[in-house]
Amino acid sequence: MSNSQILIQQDKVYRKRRIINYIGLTVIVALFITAFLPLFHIVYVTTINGVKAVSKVGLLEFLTAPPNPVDPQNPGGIGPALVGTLILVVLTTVFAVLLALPAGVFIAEFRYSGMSRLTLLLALILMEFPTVLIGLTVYAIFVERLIGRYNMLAGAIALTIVVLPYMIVQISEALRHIPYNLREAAFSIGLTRFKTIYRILVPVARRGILVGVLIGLAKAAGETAPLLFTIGGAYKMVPESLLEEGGAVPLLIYHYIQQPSEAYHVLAWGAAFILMLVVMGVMLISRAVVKEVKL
C-alpha cells in the first residue's frame, strides 16, 4: 500500500471518529439538558411568581408582615412563619449536631467495631426512611400523649430525627479522610484518643463537618412532612413558647396552595420563592466550604 493510500485511510478513519465524537457529544448534552430540565422549569416558575407576589407588598413586608390572605391586592407577608421556621432550623440544628458530632467519631474511629457497622447501617436505611412517618411518632409521642397539643419542640426533634443521619454519614466521612500517620502523631506525644479526637481530628476536619451541619440546615428548613403533625400551622403570630402551636414556611406553603382564593395562592408563591433562595445560597455556601477542604 502506497503512502498516500496510507493517508487517505488515516483520513477517513479520522473524520469517522471526529463524526462518533460529535455524535456522542450532542447526545450527552441532549441528556443533561433532558435531565435538568424538570429543575430548570421549576427555578423558572417559582421565581417568576415568587417575584410578582413579593413585589405586590415589597420585600421587607413580606418577610415581617403577618398573611392577610383576604385581599388579593395586599396579601401580607410570612413573618411569622419565617421566624417559626428560624426557631425550628436552629432547635434542629443544635439537637442533631449534639448527636451527630459523637455519632459520627465513633463510626469513623471505631470502623471496625461491629457496634460502629451497625450505627452506619441505621443511618443509611433512616436516610431512605419516609419522614411522613417519623411526623406520625413523634406526634404519637410528643403531641398526642406528652404535651397534648401541636408545639414547635414537637417539630424541632421531629426535624431532628430526619437530618440526624445526613450529618452522622458527613460527619464519619470527614473524620475518615484524615491520614492516620496524623493520629500515630497525636498519640506520641501521650495525648489520650478522647484529646486527639476532640483537639486534632475534629478542628482538622471542621470544613466537612461544617458542610454537614448546612446539608442538614438546608434539609430542616425545606422539610414539611414531619411538620404536618407536630406544629400546627399558626401563621399569624410567632410563638412564645417552645410549647406553642407555631407556623413554618413549607408548611404555609403546603397549607395555603390548596386553597381556593388567590391571595392565598400569591402567598404560597412568595413563600417558595423565599424557602428557594435559602436552600440554595445555603447549598452554595456548602460547595463554597468543600472546595476548601484542605488536609
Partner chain sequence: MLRRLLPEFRSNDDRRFFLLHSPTTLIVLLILLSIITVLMLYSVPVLRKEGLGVFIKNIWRPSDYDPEAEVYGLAAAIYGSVYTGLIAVIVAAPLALASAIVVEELIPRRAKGLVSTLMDLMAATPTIIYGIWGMAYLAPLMHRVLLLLHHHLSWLPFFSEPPTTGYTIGTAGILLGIMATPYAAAVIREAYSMIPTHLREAAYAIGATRFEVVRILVSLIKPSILAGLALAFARAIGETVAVSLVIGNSFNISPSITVPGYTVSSLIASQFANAGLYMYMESALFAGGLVLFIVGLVVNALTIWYMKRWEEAIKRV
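I have the form predicted on its own already, so could you send the form predicted in complex with its partner chain?
Next comes a single chain, given without company.
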C-alpha cells in the first residue's frame, strides 16, 4: 500500500468517526431535551388551567373560601384544605426536625461506629419505602387502633415518617462538611461535646440544615399517598381539633379530579397550581441557599 492510500484510508476512518460522533451527540442531546419536555408542559398547563380557575373567584377568595363545586358559576376556593395542609406541614416539620436533628448529629459524629452506620442504612431503606405502605401502617395503628377515626394527627405522623429519612441524610451531610479545626477550637476552650455540637457546629451548618428542612417541608406539602387513609378528607371546613377529620390540598386534588362534574376539575386545577407554586418556590429558595441539593 502506498503512502497516499494509507492517508486516504485514515481520512475515511476519521470521517466515519466524526460522523458517528455527531450522530451520537445529537441523539444524546435530543433525549436530554425529551426528558424535560413533560416538566415544561406540566408547568405550562397547570399554570394555564390554574390561573383560569383562580381568576374565576379571585385569588384571595380562592385561597380562603370553602369549595362549592355544586355551583359552576361560583365554585369557591380551597381555604379549609389549605389550612389543613398548613397544619400538617407545621406539625410534620416540628416532629421531623426534633427527630432528625439528633439522628443527623449521631450519624455525622460517630462516623465509624456500627450503630450510627446502621441508622444511616435504615434511613436510606426507609427513604425508598413506598409511601402508601407508611399510610397503611399509620392507618392501622393510629386510625383504627388508637383513635378510632380519621384524624389530622395521624396524617402528620405519616408525613413525618415520609420526610424523616430525607432530613436525617441532609442534616448529617451538612454537619459532615464542617472543617475539623472548628471542633478542635471548641474543645480546646473546654466546651462539652454537647455544647460544641449544638452551640457551635449546628449553627455553622445552619444553611445545609435549613435546606434539608425546606425540602422536607416541600415534600410534606405535596405527598398524597400517606394521607389517603389517615386524614379522611373533609374539604368544607377546618377541623376543630387534631383528632378530627380534615383535608389537605393534594388529597383534594386527588378526590376532585375523579369527580365527573367540571366545577370539581376547575377547583382541582386551581389547587394544583397553588401547590406547584409553593413546592417549586420552596425548592428554588433552598437551591439559592446552597448549591447542591440532595433529593
